[in-house]
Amino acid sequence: MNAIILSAVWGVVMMFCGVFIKSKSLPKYIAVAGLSIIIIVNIIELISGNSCFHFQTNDMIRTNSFNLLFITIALGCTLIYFLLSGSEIEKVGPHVGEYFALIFFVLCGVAIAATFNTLLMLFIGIEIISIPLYILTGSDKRNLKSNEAALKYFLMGAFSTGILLMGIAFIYGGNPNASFYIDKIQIGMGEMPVMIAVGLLFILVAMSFKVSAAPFHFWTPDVYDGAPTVFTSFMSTIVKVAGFFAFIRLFEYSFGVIQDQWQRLIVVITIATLLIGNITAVFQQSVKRMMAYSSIAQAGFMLLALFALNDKAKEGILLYSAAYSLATIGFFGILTKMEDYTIDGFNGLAKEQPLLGFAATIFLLSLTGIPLTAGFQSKFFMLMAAVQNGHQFWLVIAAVLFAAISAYYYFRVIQAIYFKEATQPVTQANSVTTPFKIMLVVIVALILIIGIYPEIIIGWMYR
């Protein structure tokens, strides 16, 4: 409940500071203020179980560690991309109090997703997350992809947004208490009845599509490519592990004890997604492209908490969420120094530019799966998970195949970095200041003690 109120609130904040104040910098400072306040409250929240807030919801929102834990996670890894990448935000145009304003907006939806307890608050999570994000993918007027990226985003969203509505009124129309609540719903052991079978097809095909599953995944390329790379590192992390959050909270609560008769409509948009993205990943030529492509392979192996739903699923999740967005806000941070997106663009960057050329490999040894790295720990867990399940062994080993696939395309950018000389200025000049080389440290100090004492963040779903 903190984290709602707060950002909403500090949302607001910003859209004042954008009207009042002048400065291009001092937004960034605020922000990081207004964040740091809370990330603290919610931690608060998280170790004594008390929210500072006491409003009536009828039971809409409900909160424990688990859900908790994940705020804090999204929350403070978009501490470490305001901190990273808060400069960059400047150069996107002239209104940057409205663009920290939007990105507090999704937080708050990302809270929203991740402690919604009926049908209803769910779409408006999913929403307050989404709408921001459509004139942020467009916050860049002057240039025409930017322009198109945001267009295709809004009608193939609010086409989405529809199919959700019309899921969750025919699982409001077809369980037998007529509830909104998850948890009410209560479908039995036996048969679906065809309102919640189409209710839940429907439910899957919204979700997938927030989540860039394939094969509702065709949106993806282009807004991530058009959209401003400051953002389309927002867009790629937070906004994905929170819908990832709000399908399992959903699926768990409501549709758990049927598994069986829904598991195998997972496993398919599994495959699909971890063929269709690592292999196309394979083909790009440009990083930044790959990297879209990239996300929708990481959404296959996060799809595995899907398939699983037990403990491990869970801590799964939760390992993922930090090193998957800890790895691609860093990478995205040093694209945005870079002056070519191409693979090639990276050529000689080690030489150039040592301390980026070491932080972009560990970064890419993380989304790899490398040991040591938070990567490897978190699709450890992932495949610990379908095991446990007991169902479609061979799942687990068409994801460590796909795995596999994409250490090639990852490590081609690893060889431009090492073995390539460069042409031309690798980087933009005097855009890579000490506080940005420092933000990397930490992002990589934070990948390698994750990746070897995943204690620190799931031992908090116990406490």
Second form
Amino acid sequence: MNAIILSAVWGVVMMFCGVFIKSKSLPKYIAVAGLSIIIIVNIIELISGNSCFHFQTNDMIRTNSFNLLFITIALGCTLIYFLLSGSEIEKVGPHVGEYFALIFFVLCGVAIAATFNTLLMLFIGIEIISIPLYILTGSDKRNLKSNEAALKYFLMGAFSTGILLMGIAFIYGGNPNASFYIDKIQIGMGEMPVMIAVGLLFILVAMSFKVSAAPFHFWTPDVYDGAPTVFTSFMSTIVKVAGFFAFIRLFEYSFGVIQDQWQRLIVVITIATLLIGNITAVFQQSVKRMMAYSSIAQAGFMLLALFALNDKAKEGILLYSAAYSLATIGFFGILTKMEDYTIDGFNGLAKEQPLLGFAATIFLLSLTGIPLTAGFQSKFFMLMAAVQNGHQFWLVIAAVLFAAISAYYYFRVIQAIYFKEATQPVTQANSVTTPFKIMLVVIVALILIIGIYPEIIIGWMYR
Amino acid sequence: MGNYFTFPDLLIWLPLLAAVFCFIAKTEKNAKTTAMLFSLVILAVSVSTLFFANDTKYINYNYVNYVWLKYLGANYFIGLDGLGRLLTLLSALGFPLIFLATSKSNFKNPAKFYGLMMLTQAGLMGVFMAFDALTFYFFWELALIPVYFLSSQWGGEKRIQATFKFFVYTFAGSLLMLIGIIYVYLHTDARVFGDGTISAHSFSLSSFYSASLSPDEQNGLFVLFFLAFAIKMPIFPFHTWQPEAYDQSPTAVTMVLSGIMVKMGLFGVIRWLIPIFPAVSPELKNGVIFLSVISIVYASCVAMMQDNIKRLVAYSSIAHIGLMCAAIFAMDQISIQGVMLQMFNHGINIIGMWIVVDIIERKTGAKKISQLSGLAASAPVLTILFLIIAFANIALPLTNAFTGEFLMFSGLYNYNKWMAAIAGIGIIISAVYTLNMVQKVFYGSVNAVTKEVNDVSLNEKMALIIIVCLIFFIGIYPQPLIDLTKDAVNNLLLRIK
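Previous: the form predicted alone; requested now: the form predicted together with the partner chain:
What follows is the entire complex, opening with the chain shown before.
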């Protein structure tokens, strides 16, 4: 509750900052301060269980340690993102305050999507996430690619939202309880009623679209590639894992009892996502586009949580959110400093900027899932969840083989960083500042700490 | 001592500390000296573990067990038993030898090179001492990463592709093993910790041994684990990464790969694979032996046809590993004893082979047998030392490999006469190609390439003499090594029966 209200309020504050403050760097500090407050208040709520605000919500929002922890992770990653890439946001355009405001609104949506207890709140949460993102995608107004991406994202996103709403209507209609509450959707153990089945299918499609699971991923590469790189970093991490969290929450509470009826669909989607994400990423020359496909591939791994839907899966999705977001935010942070976004543009990075080269390597190793990094722990928990589920053992084997393929494209960048010679300046002149380097070290340290001792995150669930 | 620090601690932390010192070393000399000194200290520690083998008296010295992930039932549990002692000794012995023999080569960025080498040693030590599946998997992968960077940065022309092939192969294998580990883990009993907390399952080796798995499950999981180990060894048909990786890596790394790292695969089979899945079907065992025997014969034949010296040694190594793998799965007391012995011997001999190959390549610039002739005239000391190592490679009596191979063959013979006979062909071929190489490279008339060569330098001579001494010592008196691993052999046999 705290996070929802405070982030909406702070979004408004940031809007006014945009109007009244002429300085370009001040909004960043205000945003960091506000976000820090929200995180602290949220952690207090996580520990004590009491919110600062009491509203009559008719139980449409329900918090527990699991989703509060997720919100904390999302907010924490955003804070790191602000600290690392805040100065890049300032470079996108003149409306700095508004960009931060939009990000705060997205965070409000993230908090709703993590705590919803009715289908309506789910819809509202997803929409509050999406609409600011359409604007952020097109925020580089003079750039044709950014405009194209925003339009594409908006059209496709609006379409999928429509499908989501239609699915919700079908579920409501088919529910004998005539209720929107996610735990009051009555489905017998036998064959699904047609209305429910159609509704479930529609919701599945719409949510798959939001988390860019194949075959509903076609918008992802273009949008991620076209949006300003700083915002791609935000979109492909915090927003995406929030979508997953909502996806899992909904399917666990509403359709958990009939899991065996839709599990096969998830298997198909998972395999398709892993296949398309990994295989296409191999052929990319632009690192930014490669990261777009890699985010599809990582989504495939996160879908294993939806497939398994047990305790390990919940822990896994928390770890995955943290591990994937940290590594991707860090890597995109480095990417924004590069002269050239192709893989050859990374040639000789380690020589010119040893720290950046090392950090990028750790991020890529974490995305690959090498032990000692957070990425390993998250993949490990996902695999454990899927094995524990007991069905479709071959899916797990396919998933790890795809993980081995993912090593191919991640290591191509590592090879460029360390083993190839630069022919031109690798990073933009004077772009790498000391605070940026310090943040990189912090992220690397976090990745290693989570990699060695993941209970630092999941331990909070069982307080 | 056991209260403050233990042998496993020392064997892990000393290499890590050395790596840190190497990374921050300013000059090449500093890095080299640090690596050399630390590896000698590690060797001293490793040798002294041999005198504290009595577990009833010194159990505190030999095992370290910290709670790591309580909630999952995973401990950081490392320790030394007979098998661990043998292999940690091998890697503790291998690194100083490698540093000594390659001290003349100049590496770009020496600080990084020696730092990564020491990291590799830490990873290897961890693999050989792990008693907890998750710890084992961590170290198993961690040994791979520094080697990847070493080979890709300092290797030959096609190093990046070759090393990457090696990496992807082993990474895929270990991920499959990870699934196997998870599956077994989910079938283990609860683990009770010292403070009374209980986790639903456990990663400890002993609970893996007692996991309740049906024979069908055991067969499936056996395949998952075996793939990881077979790729690491490597066994036909998973060997295709190996000749290229050996050829393209810098020689120091090739020595680590072929002398010590391949033992990870064999070690995995002995410590993890066979004891966890004792009820695996005889068909699978036969299949493994069949693949191993194919490995032996095929690799020997390919080695016979090779003109490139490095590739010849690489293929000869595949043949030797194949024999060891077959001998393990013969599951006979004699053959397993032979494997233990031979793991150590092979490590020493192959490092010796690589040292000589490296010397030849460095001094003449020639990589092919056909380019060389009459080296004996200009380098007599090298010739004599190499001749002895070559004899050990073909397991002539009085050399260390003879005892090991004799034991392995008698075990294999007990298991199946035909398999032993076919594997024997491999040994004969190995004599053919080794002696053929010796004859062509060292004898005959001196040609333009070999005319100007001077004999071995002091460092190289020392390294080779140490190896030759070990070859003779173990060849004549192998009993200490056999005593060392007796308990490991008996434990393994108890699990099978």
